[in-house]
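One chain comes next, on its own, written as structure tokens: the form predicted alone.
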Amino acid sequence: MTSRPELQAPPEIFYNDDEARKYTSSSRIIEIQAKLSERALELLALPNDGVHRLLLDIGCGSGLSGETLTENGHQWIGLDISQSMLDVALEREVEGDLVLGDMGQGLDLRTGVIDGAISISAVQWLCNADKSSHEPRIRLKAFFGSLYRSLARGARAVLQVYPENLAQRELILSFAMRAGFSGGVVVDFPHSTKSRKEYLVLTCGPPSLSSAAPRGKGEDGESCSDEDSSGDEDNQSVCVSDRHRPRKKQKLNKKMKGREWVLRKKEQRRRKGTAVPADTKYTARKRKARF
């Protein structure tokens, strides 16, 4: 997995001037980015009422995803840690407002002003400790906590990620749930190594019928059936209510200790020489609640 960019260098270093221009000039990357952004916008499920929304593009890079948002009639704010990427975005005269910042330090946005958020191939960078001061858990907590606060109540965030393994996927999702989000993971083309894509579809607020994670797409472009998705452990939705289970579950169907057990224990004590009351018809009889 040495080809993964997040394992080679921090994003602000990896995406230098040369890499930023090479990334933006690749027709293949432009096409992939457009498809991922369209799918993220679809999963965002914004109301089709003709009203322009203010969206947040996390890890906006050179503005490729933002162009998709603009084409769909939305205003957007783009956040990225790479100055080189933002410089290319300025040269391309994208229509979004660009912000230089590290999402691992939290989003400096007003509470409840964002109508939806997308992110393409960016959030998994938070799982890497690029500096001695970087702790992935602290950075994930800061990111999801600030994202939750900036979203309007009931708004969605769709984060397309490339987790390195199952543990990394669960780490990201767990901090999203702790921040208060409901939802889960949507997997497109789950049986294809090349085409497989994962999206965290999160709703700001407790789980409801409208916040249930949609189904992923299959090879034919249609939604996967229940039979296809039931065997895929990665396509399971996790609700925020799962975090509020009791620490210790009460034992059910507890076996009662009857008369035979009491008589046997008393006989054992007699053999040890312990003084034990004599056996009567009242031995081991359950006392009533009140006399």
The other form holds:
Amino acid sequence: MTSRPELQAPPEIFYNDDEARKYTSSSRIIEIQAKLSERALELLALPNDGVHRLLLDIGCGSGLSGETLTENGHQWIGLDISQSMLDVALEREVEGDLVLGDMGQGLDLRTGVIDGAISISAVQWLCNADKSSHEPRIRLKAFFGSLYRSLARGARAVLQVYPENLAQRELILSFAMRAGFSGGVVVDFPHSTKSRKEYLVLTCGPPSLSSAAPRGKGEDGESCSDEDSSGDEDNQSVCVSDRHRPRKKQKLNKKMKGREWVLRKKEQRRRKGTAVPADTKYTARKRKARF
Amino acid sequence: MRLLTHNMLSSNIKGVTNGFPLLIEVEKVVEKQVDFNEDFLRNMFPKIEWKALVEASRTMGYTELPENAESSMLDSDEFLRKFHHALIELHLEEGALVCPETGRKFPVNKGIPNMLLHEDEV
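Could I see the form predicted together with its partner chain next, after the form predicted alone?
Let's see the whole complex now, leading with the same chain.
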């Protein structure tokens, strides 16, 4: 059994009552969703004038991401294909309006009315053909085309996606560009397998300085804030296996253990309580050749 | 579903050129108190199709909105209150939205409009 929900069943069937229930009961899922939507809202870069906007949440599900929008005071319209998920959203009494719809059929919204759109882990579903009438390319085109139309000029759309592979990422991005969006992919924590997250940051209109994709988190050594940052974040520099290097460089590397390294090691031994010679000016000095 | 959302939705059926505004069939309307936010209303006002909002609010049984509105009216607190009530506080709980061209009905259950299209409508 695969772990990707996209490969198991169409979304309106996969997100049944049982699956939807997880989105109210599992605090882990709730926390991740909240974090993702906070980051998406941050990337949306709405003008900081305190005016509340009308936002769109594509694949709103049980309204977890919408709650983040509500907390920030925005009004939102949520779209989802799963009735069970929307029922959970009703139970949670979310503030936004919910619409049962399929993003692959195009968004049925008027032109230029939405101030921004977010989507958490939804758009990759478009790459699947779950019915005989589904053609991923047509569905992607319909989705991005209608999204472009419904957004106001200069508005942004931030879509967090889990593309299955490189080809899928390129497919999604190319259809976004074809619809007229400018922007690109922002990758948070690219060195981590677990907390790596991809966001498509799209701006309505021609490319400009303001539409340049912002930098991802954790790109240069900045570690994740929580516990799963432990192992894989530490070795930022890629270690190339020694035997693929020319001989000269290998030797250079061995020299790296200088005085500092020796002193550190001696300090370690001392702390362990073993007998260690005192540090002098001769410590870690090379012997003369004639020795 | 609020009238705010109704004002944004249009019919997406293949071949329909003007799917806006969707007609409303009312079975049940609820009113929910929402905090008054002037800035949001000012921001939304130019985007609202006023005529559609007036007609929709009348079908929902709220007749206080003036026939025409201009941005200068936003200075009046009374107008803003009415606008706020019609836009955000009136909810269509049960009923249907009807495509103005084809007459196709989109049912509204528990406040959620079902905008899913059949295969031959895409």
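Residue numbers count along the first chain shown, from 1. The term rigid core refers to the most C-alpha atoms you can superpose between the two forms while keeping them within 1.5 Å. Since the model is a prediction, treat every value here as computed from it, not as a measurement.
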{"item": "Glu267: Cα shift of 2 Å or greater between the two forms (core-aligned)", "value": "yes"}
